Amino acid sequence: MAEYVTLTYEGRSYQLPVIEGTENERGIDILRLRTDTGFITYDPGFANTGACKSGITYMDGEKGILRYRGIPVEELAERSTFKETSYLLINGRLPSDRELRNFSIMLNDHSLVHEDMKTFYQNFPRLSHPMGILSSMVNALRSFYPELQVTEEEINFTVTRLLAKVRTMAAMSYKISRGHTVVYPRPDLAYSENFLNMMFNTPVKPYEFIKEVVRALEVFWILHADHEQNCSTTAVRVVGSGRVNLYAAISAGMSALWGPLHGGANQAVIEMLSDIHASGGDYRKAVERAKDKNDSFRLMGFGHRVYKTYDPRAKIMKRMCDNLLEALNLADPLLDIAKELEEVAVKDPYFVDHNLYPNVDFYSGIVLRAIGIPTNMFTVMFAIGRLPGWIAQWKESMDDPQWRISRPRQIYTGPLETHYVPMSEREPS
């Protein structure tokens, strides 16, 4: 039996249908609200607005749950690969052995980029941020590789090609920004190994693979592969709703991810820890500043817009961080400060009462730093990891029978109608 919520205003009642998801989350369908009542909802930041139905990712911020296509992220981080997780997100199920092999072959076959694209790269100013370069070049892919959107097979070909090329383009942006020779992908290497080789291999010193480093990169990308309707994912869906090409939609997601409140948060954590270390390592002072409501200082990497408990990805990333530093025999003073901050924050009543638990950004920056990734490449690394999620969300929105172009409403607060005043009649300023 259908359920409804009744809205009553000025003696009139309106019935709004209740919709329910597979995990019993409930929403009010306001699709006809404006048509029937003349009202719209007001929800800055869309914190209470469901813009779509999705079968890709489920998260419960109160319980610290994150699942891709129903599979807990903890299981994927322990047992899966980034390549397999990408297939799961994009295709809706885990691949068979044959499907995974074919997927791997396609990723290797399409990992090279058009030679003419190097000209674009080389004309960016030397100090350009790699994220700006990458988002621009992804948009430019449309000129080199026109989309094919006739059959499901052609769409799969396009998205697999994008997954393959973005990894190569990211490494190219780093190499060219350093004035180094571009290293091309090798067909004998797996997805993560290929990226590390393209980033760090030089004619003087070939890159030596360490299994803990490769696995740390895999887990980092798995943990970032999708996160429901966040800022960048919503950007992909909103831009994609105009039926733009896939490359433009993904480029929009990358631009949204670039911000320090979203994908740039792990970089902000490293910068904060570096500042604390440079000032003598007094983390307690940072904690007290964070608790002072009159101080604008924030402890980066603590708290989350959705999670009201410990971010499940942060627990995994913390273990990965410890294992990686032990395997590499690295002593990182920033990690020591991070651990001290975490120990204080998880016990301090202020942080507990405000749900300010460590999130995934708190440790992911240290992991990337240990791998050798420069700080200005952190958001690029996030973008590579989030790419399969963006693609999955774009595909799902294209197939949505309730699709309509995104067109939010507003509450106008400007002046009432006024009339144009000729220059000769205006009051002097």
Contents of the next structure:
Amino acid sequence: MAEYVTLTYEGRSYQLPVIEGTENERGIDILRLRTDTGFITYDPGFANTGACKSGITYMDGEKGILRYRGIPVEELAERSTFKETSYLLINGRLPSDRELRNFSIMLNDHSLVHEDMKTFYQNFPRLSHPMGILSSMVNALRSFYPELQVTEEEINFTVTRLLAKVRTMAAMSYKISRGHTVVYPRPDLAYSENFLNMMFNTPVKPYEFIKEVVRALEVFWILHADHEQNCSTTAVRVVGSGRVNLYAAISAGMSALWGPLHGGANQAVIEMLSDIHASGGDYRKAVERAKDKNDSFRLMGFGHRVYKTYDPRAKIMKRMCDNLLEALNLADPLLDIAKELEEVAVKDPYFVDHNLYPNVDFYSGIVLRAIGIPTNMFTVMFAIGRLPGWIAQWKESMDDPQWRISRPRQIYTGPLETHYVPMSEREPS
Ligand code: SDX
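Previous: the form predicted alone; requested now: the form predicted in complex with ligand SDX:
Now the full complex is given, and it begins with the chain already shown.
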């Protein structure tokens, strides 16, 4: 492999080092570009820009590959738990039996939320979006837990505390938004069971665990656990680069995830399918609108910055829809519409030419509906799943000797130098 690329401009040549990753992807190292050449690069949306070196998640968008710490997501979805996958992402390896038991104990010991936080929840307007509540409350954790986050032990404690509390905070926002009694976490329940119990247990009707539902939630969270340098992870890294506390960096990631082009797409998909269903099920009209450049409508749940083939997570999620609905003896007309929509779209030249395939959000909402999660909490579910990935990426950036405060440059296109004009001399409008 050539160790350099040569940049030639106006008779001058500059050599820029080439760096290569463990999966042979190559990058041009421009650490000294401006110093040596006076040039910067220009790449809105960073589609061609590597922001960091990372050993956490590997994606191959052309082949539809996704691996966490080298392990294919298909194997983890089949054989692991969300708790074990979280440990893998954050610590870089699968835990021993003792380590996993200690991790479980820590997650249970810190799953309660400070009682004073309930006052915060009760003062949000009743129709507040759960993502706005969750990102605010995660940021507020700093006020309740101002401990240092310097030593490895302090950081690990804070990380485990956040993983433990996020599901309690999510369930609390749901219960309080409905004016229901808050259900507290139970030490005898595992991570996903605890969340389901806090969400759906009521004094008059104890929640009944169905193993297929519990497993579907585990797999849902495993599939969302990390996805290398996506929008919200980039937000966590950028905000974290200012050396702010973990809670603030994660709160920024949650805000980024909320957008309908990112994690908010799972809610937008169900709203789109519901609209199609309500208007008689004419999914072909949605496909035509998505192709119309004069129409801002997009086929939500389709397309991806990296995957130019089927998102491997969507394949698993689609199978899970069928298995879960069969186990619950449920039929969801939105699943039928989704399948028909996919069948038409993936054969349509526009979608084929643009490499647009279902992404993780296309079928995930059907799974969440079957579990009983309200639509406005779908992105909260994505956030709980992505939390271990955000934490792993934040920790990796904090330990990266090349990681500096994020401060991109720009190509200025504003006015040349001009001068202040006193009000008396300005043109009347
Ligand atoms: C997630 O990055 C990650 O890893 C994200 C994620 C994760 O796990 O963190 O995978 C989670 O966010 C999945 C994506 C969820 N969003 C959606 O489903 C929203 C719908 N999809 C899009 O808006 C879009 O595909 C994006 C946002 C996902 C990707 O946008 P890009 O890479 O910036 O692509 P683009 O908007 O520049 O589109 C390229 C072309 C355009 O056409 P042209 O102008 O070139 O002719 O493809 C078209 C777009 O109009 N296009 C679509 C489309 N997505 C792209 N046309 C119709 N419907 C769509 N869904």
